[in-house]
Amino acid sequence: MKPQPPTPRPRPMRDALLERIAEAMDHDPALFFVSADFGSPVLDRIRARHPDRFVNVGIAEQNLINVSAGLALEGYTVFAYAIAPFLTMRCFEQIRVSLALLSTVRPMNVNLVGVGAGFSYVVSGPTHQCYEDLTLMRALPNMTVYSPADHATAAGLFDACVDRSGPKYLRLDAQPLPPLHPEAAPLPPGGFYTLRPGRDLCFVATGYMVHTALRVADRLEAEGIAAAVVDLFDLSGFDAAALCARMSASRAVVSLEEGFRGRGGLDALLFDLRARHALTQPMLNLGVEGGYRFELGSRQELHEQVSIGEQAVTARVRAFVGDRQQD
């Protein structure tokens, strides 16, 4: 019998990017690297080979921002790493006049690497988690925004940061989730991944919640109702042509997102695309219910609460799909 390769491990979607990064540091000059006084195994390595290219800003994210692109008007490829929420709202004007405004005018390469998507900082409440980071980044007209959903494709985007110019966000989940993808393989080049096909409705997720739409789609199945599901991983980028033609190749599209609902996320993203695009399938957005919470719980647990765990998915589609059936 030929022997089967080992099936891949889950990693830190950080730890997988940031060894890409050092290995290429070792080579590439241009690359310099900025931290808000965050770090890792990984980047203490980094540290000790290349010391005048690193640099350590402290608990400042908004000088972080500063820096990195007066560094990328000098020519480096930045790469500026933080805690998501402190990242993206800590220091949003920042972020919006050094980086998207000044990237009109003067070319740059600034990737913003933000640690914690969702939920993934389950312990630390609110202040640390992190749902409205995908509305703040699409709202900015220049700005690249990336949302893997496991290692390979955090590792991946590596070469889409060094070789497009312009501000870039990567939301990387601070748990390490079970691979999808295989180690070293190219990314699709139309900014997404169908991971299932399926007639009866299409999920289309992002970051963390594709796992759970493939759960949510493993049941579905058992019930006779054929879904697939879309990792949207470019949330800019994508082809939108071959993303509505793989939504139209169902009867119903659901989003699927670990922010809140309804406020210019993921699903405002493909409620604008159906609009333009003239798509005539129902759409059911879904997203965290509520505002913010305190509980303490696992993740699990704090995603049933607000309407995005496994369980309640199933519910909300299921209901859904029938609403459909009966018209």
The other form holds:
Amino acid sequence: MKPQPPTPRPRPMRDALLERIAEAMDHDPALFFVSADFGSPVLDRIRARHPDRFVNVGIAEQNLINVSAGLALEGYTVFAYAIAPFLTMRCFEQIRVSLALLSTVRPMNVNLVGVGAGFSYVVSGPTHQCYEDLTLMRALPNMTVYSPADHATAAGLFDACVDRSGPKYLRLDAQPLPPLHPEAAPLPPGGFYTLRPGRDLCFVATGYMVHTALRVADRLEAEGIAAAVVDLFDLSGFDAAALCARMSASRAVVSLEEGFRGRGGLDALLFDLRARHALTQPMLNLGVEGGYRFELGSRQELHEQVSIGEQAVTARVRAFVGDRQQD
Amino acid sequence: MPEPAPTPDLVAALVAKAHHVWRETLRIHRRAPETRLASSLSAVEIFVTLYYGGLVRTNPANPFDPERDRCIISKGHGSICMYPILADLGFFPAAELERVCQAGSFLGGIPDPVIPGYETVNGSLGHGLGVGAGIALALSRKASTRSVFVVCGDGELHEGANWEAAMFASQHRLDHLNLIVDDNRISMLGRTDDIVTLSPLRDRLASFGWDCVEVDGHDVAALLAALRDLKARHAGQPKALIARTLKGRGVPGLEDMPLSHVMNPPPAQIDAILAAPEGGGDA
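If the one shown is the form predicted on its own, what is the structure of the form predicted in complex with the partner chain?
Let's see the whole complex now, leading with the same chain.
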């Protein structure tokens, strides 16, 4: 990819990743793109230039996975593309059997690219929103799980998709988000960025919630609370020792995810990490609370309703830090 | 492996091989009653014809030889009869057949692709056709002339993913893809016609764009002729052979019984069959 100057404008993650794929497909005949009737303007370029290696299976996610598995068994590096909840839940058993199980004994490279993390399909309601996918994909022991927070990270993940064998899930936001990281820079090998330091607490956030964590950290800073912010984009292959060191540099840890709280997502990952490494700081876990909802509102309003909005998080963290200070 | 001519000698050899495989399958089940016997016996002639009739090209010394034909055994648990076939072809030592379902063996109650000669995971039903379609698409893009065979049971066609794959295969004119349905008309809790009928299966597949034939799945000569014709046809359509079979074939009390899937013949009955000079059955 040609180096490009940083662009400050918000961009959809999928555009950045699909541009990398489209460019690579021009010279790498081993790449194959399979869509479950889901598109984007950048995808049109792939369809037009590589009709032999682009297939739309229709609204058929089960077949999306099995066809992708077949292509991968024959040596193709496959990108399978669909709306995130349908890609991870409609065909979970195909993912388990034909990707996770089969790739244990046969070399395969299938990259599941799911668009629509959390509430990012804001007005489409809970069918199109996705709060369970991190839990489900994490449940598969050999599934690589990526959850970028901006388009630069999403684009950078392309290299890992091609270079690393095995099944992978990329959880992409559907909305354009402001850039957090320089474009075309290599991703940090530890699987996370530290966006700001802070000795009082350390936010470990993923995806869109990294942006929320940054805003909350600004608010808390004005109140004299120094909050670090970690953008954890690799939920399976991160450097555990480095992340533990980062977390231990703060007095407390706050996990923040756009998924159901306490159901096996980022919070479970951190609980396990904490237990394995005998970390002792207190931890607050924030995620979607209150179950399924059908209310309409802006993403920020919806987030406030389920306890992950900027105000809700600020209040919860403030109370958490205050409680700790009284101890 | 050059294809032997379909001579009467070949048919006779296949009949003898099927008889041997039928007996070996009973023998395995006698030692490992966890294996599914009835659904494995309905497919004996299908697999024998595919693997000894010059249809599935294999390379036991290199099971993933790119020049092999791909055979996806979608009716996973109903393919215990493949164990003696794969051992006989040299995929693994015949001594392994003594250890089915034992600790340390790779031959389980349900076959998995840790077994040399098995391509994919099929303990869960209804995945083979979609994966096979993906393989066939890949081979067509690489201009390979190798064939893909998928062997499934009729019961597993209740899984909707098969029909997603069936539409896909005809849309993409995957004419190196061959589906063989072991149409024994019985799934676990009874006859498929009493559960959710798949009839008329041939018409249904044809309406999905498949080129279909139907034969007696225990008639080796008919299977051989039909499969050779099917494999050679490349007319822009995926192809299906519906093999009319009997579940538990050849075992009195088991054959075509609605609950045969979960029935185990008494060990003494199997011993008696295996002790008989001609070994029972008429496979």
